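Shown next as structure tokens: one chain only, the form predicted on its own.
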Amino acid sequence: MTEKIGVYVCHCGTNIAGTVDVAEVRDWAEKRLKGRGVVVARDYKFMCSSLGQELIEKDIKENELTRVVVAACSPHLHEQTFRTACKRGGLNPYLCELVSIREQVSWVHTDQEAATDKAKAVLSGGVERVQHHEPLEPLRVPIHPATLVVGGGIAGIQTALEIADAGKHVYLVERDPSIGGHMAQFDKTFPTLDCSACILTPKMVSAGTHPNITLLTWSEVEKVDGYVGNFVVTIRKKARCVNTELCTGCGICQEKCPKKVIDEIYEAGLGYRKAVYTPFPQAVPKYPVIDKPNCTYFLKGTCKACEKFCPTSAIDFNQEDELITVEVGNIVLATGYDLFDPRRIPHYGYGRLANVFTSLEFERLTNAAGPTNGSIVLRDGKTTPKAVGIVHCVGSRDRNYNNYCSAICCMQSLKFAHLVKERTGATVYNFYIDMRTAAKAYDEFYQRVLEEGTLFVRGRVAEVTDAARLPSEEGKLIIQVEDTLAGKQRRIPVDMVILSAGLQPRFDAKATAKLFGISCSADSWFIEKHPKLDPVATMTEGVFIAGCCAGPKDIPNSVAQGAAAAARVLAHIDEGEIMLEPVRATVIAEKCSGCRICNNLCPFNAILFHEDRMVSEVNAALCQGCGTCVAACPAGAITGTGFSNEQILSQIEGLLMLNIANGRRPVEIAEAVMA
């Protein structure tokens, strides 16, 4: 063998050593794989530690190693760690192979002898494979300094402001007429009970007036081309039918418009707006939009009251949608969440029983700018409730709907209990499964609500009904629940029921993920690169996520994640270029038949087709090295760097111990497999 290979086996504390006989694996590699190029084999308690890495560096220099194999944990976790150690030792980092004997061996076996034998086989495969590694260099891609932020909720606003304050340009795209998101609908925020508008509006104004932010509301992204550092994004700016250069935001058009429409979005169906409207008084930008499906002019060709009374002639019924193309280096998705629809749980009575409210409807009731000016009343608009039931976990922690916890429901319900007590003095019942108040000052808020006299019933509500059994239940809503602390069934009559609905992904989350080339979980939340070590990046370089699009979270966590995404983007911009993994697919033009099978299969849209030459070509900056095209090509015209046929077949040879059994070479094995 011409290569000098160093083998390093990690104990990983007891993660590996508790199941695998590490010393035996080391000795076996030193003796049995000596003929396959292994010149040194060592084991260490924690190979990823600084001492473990120094051990590798020292051996590379003293033993003149040309290849390194580390048997430890998943490459996804520490491959970069050991590549860096090799680089410091003077070896090309891509001549290092990391094989997993933790996730693939020790964690999935209980039989020590069998696990030890399997670890030997996995290590043997790594030794055979690494002999065919080639020295590689990272791809360098320049970064455009502008950034696209999609979503104008609190997470998107925070992201945009952080980047803009650093002197970089941001395009902030929001599909609604105004930025602000769900937070703009709230009255108070837990646990401090700050006025939501008071803390959000200054940020909205800053985003709307910042010289480094181009605000594109009433707009949606239609197409994304390019790759990290060089994205070309097409945005549809929908027609407001209002000339924003002439409009002063005086509101006369809204005042004179004769058409009233139920506001299903901002007022959650509890209030009305006009056919020409701004969503709320503090809207940014201040310009209204005309709701074409409900405008009398667009329906019947008559009216035009808004145009007649507009003092600046800003109304333009002929305005058309506009397509805008922008170039950006990075993209941050902060598209938020949708509220679970309680109609899906019919036994809770929402939509059937008048005085059952959703959490968002209650937020609007308590808001001073809401349809009741902050008065907590029943659907009749005047009756103050004497008893209120608040049901936690509606649509959350339920295998029939969403199995996950929505993170905000407990604190939201406690906030509601406080507001009802404060404004009506009513008796309040909170029906909960478990109380989850694990953040700064959250549990203290829970204790405060307890002291205020809120009554807590532990148990999942079975039914909300208006079917009375006793005279005292007449005209009431009855909450049927098993009180698990008291150990009995209870029927509790109340005047109002508030369903604390959970959070779920946006209705178009999967389509959005496809548009930007990222992935969704089984629940349709956007998937991060690593849930603990890289929670804002995605598997598509240059595309980041922030806020509730990645999973349920409260306002502080959304703001923190927005700032974290901004920091990652700014790091890219300040570097001027990004170094990409060189493991990419390549088309051998002479073998390509032009069938285009690979073009349709590539999940990253990284393959171009040249009509003039009738061959495909891989854009290395877009390619993520997944190998789909390599496997699909019927002509074998595509190769994957780091995953050549020779490398894979050699690894199979090592896994089957054929390299030790008869010393056959990989080419001979390939011929045997083909036969």
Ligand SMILES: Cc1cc2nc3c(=O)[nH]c(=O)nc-3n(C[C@H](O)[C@H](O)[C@H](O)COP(=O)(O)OP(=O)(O)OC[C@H]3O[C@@H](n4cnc5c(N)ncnc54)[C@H](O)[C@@H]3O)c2cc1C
The other form holds:
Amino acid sequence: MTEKIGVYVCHCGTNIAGTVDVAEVRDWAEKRLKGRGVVVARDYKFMCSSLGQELIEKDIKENELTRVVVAACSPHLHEQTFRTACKRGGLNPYLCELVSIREQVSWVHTDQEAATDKAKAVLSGGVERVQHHEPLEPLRVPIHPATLVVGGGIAGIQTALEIADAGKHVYLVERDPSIGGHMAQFDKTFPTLDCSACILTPKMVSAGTHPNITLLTWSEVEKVDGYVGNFVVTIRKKARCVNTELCTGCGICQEKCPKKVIDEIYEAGLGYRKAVYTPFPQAVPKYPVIDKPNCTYFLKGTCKACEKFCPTSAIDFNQEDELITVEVGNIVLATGYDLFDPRRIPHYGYGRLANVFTSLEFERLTNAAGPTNGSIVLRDGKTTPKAVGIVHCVGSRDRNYNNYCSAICCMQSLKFAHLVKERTGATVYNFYIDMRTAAKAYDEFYQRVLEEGTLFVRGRVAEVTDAARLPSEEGKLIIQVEDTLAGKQRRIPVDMVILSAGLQPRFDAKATAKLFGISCSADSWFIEKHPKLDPVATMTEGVFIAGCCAGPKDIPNSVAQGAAAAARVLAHIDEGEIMLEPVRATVIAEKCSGCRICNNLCPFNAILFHEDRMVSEVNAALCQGCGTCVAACPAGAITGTGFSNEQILSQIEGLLMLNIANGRRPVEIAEAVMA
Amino acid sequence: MSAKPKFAMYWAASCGGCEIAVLNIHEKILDVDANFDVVFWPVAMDAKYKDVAAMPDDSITLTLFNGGIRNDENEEIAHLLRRKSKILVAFGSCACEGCIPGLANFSPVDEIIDTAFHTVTTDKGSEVRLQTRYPAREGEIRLPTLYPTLRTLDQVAKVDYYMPGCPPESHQIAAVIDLVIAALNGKATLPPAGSVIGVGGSTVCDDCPRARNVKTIKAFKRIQDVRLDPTLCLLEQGIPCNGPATRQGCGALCPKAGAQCIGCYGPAEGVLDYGARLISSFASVIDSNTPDEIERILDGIPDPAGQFYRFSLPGSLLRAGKSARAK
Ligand SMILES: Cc1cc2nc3c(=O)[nH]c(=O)nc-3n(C[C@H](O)[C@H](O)[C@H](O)COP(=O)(O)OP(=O)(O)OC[C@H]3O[C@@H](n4cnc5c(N)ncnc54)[C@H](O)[C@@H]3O)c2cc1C
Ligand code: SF4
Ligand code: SF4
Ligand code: SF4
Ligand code: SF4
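What would the structure be for the form predicted in complex with the named molecule, given that what you showed me was the form predicted on its own?
First the chain shown before, then all remaining chains and molecules of the complex.
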């Protein structure tokens, strides 16, 4: 053994020591692993404490350690801690190995003796593995100071403004004609009931006029190359057919356009827009777009009314999509959510029963700028409802649809109850499973709505029907529900039903994730680097997430995440360069046959193929060391730093105690491994 | 006694193709004769085991050993030749990895014998039975005893070099012989012990002229069922070609002739288990995320053992099927 290894066994208070005989493991390592290079073995209450770390530093200096093995918690938690300790002690940080005897041993076993034996085996594996470690240097890459923000909802706007206000440039890409996102559709926002437009529009205007923000609406990201610090992003600016240099936003074209189109997005299908349109009067930017598939000119070759009447000749039918490339150092995704489609629950009648509305439809109904100028009426456009039923959890917390809680629907349903009461005086029923009002001033709002006289029925609605059984049900929508507090089935006739549909990942979330090289959960929400400790970063360096694209949340949380993502980006920019983990895959060119099996596999698009030499190569800055390609390469031409065959196999030998077996092979499988 | 270095070749459990491949080096065989004294080669010349036993240890310079270790005779000669040889080469896929005879490791010995004596080509209902001992007039005749499984040469004796292929290609054999001769004359150095020789550094694809794209597989097909594009990578056309995982050396003979590589040259350098590696590669490029469809695509490989372990079962991490191992 040429290496001098220090072994440190952590008690983690009683977390480990409660199940594993830590002193015994230490003694054993000192005696039995001596022949394997272990020159000092210690145990300590909390290895991660500064005193614990100092032990390592001191030993490195005094005992001239060349390798360090810490038996403690999961590398997820403290690998960095102990690497840094090694570095302070003067040892290359990558010559340290952290083996988990907490998550993988003490927390999952109760038998002390067996757990202690297992801890020894795990430690022995680490001692074998660490011998094959190599000193590594982190990769340094410079950070381009510009940032790309994708999605111009409240989260994206907040991110863009924070970064721009700090003096850095932002490209804000929005696929719709205007920024604003869902919040632009609302009239009032819970729990304060302030007017959504009043708090949103100023921010939209700032984003639209900020000297540090390049606003790219009616645009989508088409391609992302490069890596943290140096992304090269290709953006498709869809043809607006309006020359924004000339357009003054007077709106005459929209007025004159003869073609009415149902507005499925902004008006949630309740109202009309024209073929040339801005989704709403306060749109940012103010320039309209021509919806080519619906425009009479594009369909039939005649019309051009907009062109005729435009006072500045801004209409340009010949405009084409434009591809622009921008260089950015960081990317923030804030692509938001889609509403759950309640048609998927046929027994709730949406789409079949006229007076069943979705929550977004209702938002438009209540909106003073909406299709009914804010009056809450039935589908006929005139009748005011006398009784309204609001159904919570539509498509949420339901194993047939989405298991998760959509987080905002309870509060949004309470908001609706208040608005209906306030504007119509109707009787309001809220059908809920559990009332979830856990945020600042939320439960107080619930109390207020209770006091206003809204009726609450606890139970999941079974059915919404128009099939009357009693004369009093005639002409009504009947809500069939088991009232779990009263313990009985109820049929409640109402005039209007509002379905508080849940939030869903964007229909194209998976494709977006792939484009930007991040991962999605099984539901398709973007996955954060750590759900508690790193909620806006992703596993891909330089790509951040904010707002509802990472999971359902309200506006305050979306804004907080937008600001948090901005802070992370600004920190990167301020550092000027970023250090990347050197745990990377490499292709050994001589062994690569150019079979191209690996080419499509990398989740981070790190593999490129050289047609001329017929070999593949891994871009070290893009590679995150996930190992996918290493496992796939049939030629064994790809190796992963930190996970070489030698490292893995010797670790297995160590686990099986073959390292101290003196030629005896204690376990049957050992035979196979040795072959 | 001539002063020329001595050469031996032996066959254990094998088909004889390796011997033919050696003879197939044409006039180069004269170089062998000119440079070596052939002392033992049962296929080519008469020789007795006892003659070999009588030779001094380490007296044979080069022994090419082909065939796997299936019975006690194979093992005895493997040990004997090891003792007598300076350089022992595991020659051909059987000696290196077990090869086709090694597929019998999926069955216990009695089943193998049953099959051999009761197939359509043997007389139905005949009472013919394998007997390992027969009392002849001249005395008892004994047949070698079959072991429960076939082993590779290096599982019973230390091997100096490995030369894969079923059989090794003649031009590779010629090159190796040239090298050994050059080394004997001090004009070249032999590769480090344990090396795989007579091969290239990459895999079969490297020599395959077929055009390649990013790979995605929607279905595995059998070669007889489809009309193939003669210029495009077979794997991309759904033919399970083992080329990507198979060590370079043959010059991509099969894919050049329009048939998929079946893997006779064994795993690439550093690969521990050929089949496992290939399975993980194929699995990586299956283009589906739905379990049912994946299942259907995998059904396109009707004989996974033959596909992935045709040549390498005894030398793999698996070594043998459970039933054979249990004996
Ligand atoms: C009916 C209803 C009422 C609500 N009421 C309230 C309330 O009163 N108070 C409250 O706090 N919360 C409320 N919420 C929740 C609120 O809507 C969200 O918290 C908030 O809108 C999330 O903002 P966001 O920016 O993350 O997403 P979004 O608002 O969805 O914005 C995302 C933006 O990204 C754009 N985009 C998407 N994909 C791409 C792409 N690939 N490229 C470019 N652009 C893209 C979209 O066009 C959109 O503009 C309500 C939700 C609903 C459904
Ligand atoms: S040309 Fe198209 S956008 Fe212009 S007025 Fe006619 S229908 Fe409307
Ligand atoms: S899978 Fe391996 S051999 Fe094939 S192209 Fe990629 S690196 Fe080369
Ligand atoms: S290990 Fe391979 S697949 Fe994984 S990130 Fe690196 S290059 Fe991509
Ligand atoms: S046909 Fe076979 S050998 Fe040729 S490139 Fe394709 S996989 Fe490789």
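Worth saying up front: this structure is predicted, and the values here are computed from it rather than measured. Positions refer to the first chain, counted from 1. In this text, the rigid core denotes the largest set of C-alpha atoms whose superposition between the two forms falls within 1.5 Å.
- Rigid-body rotation of the smaller part against the larger part between these two forms amounts to 8 degrees, from C-alpha fits.
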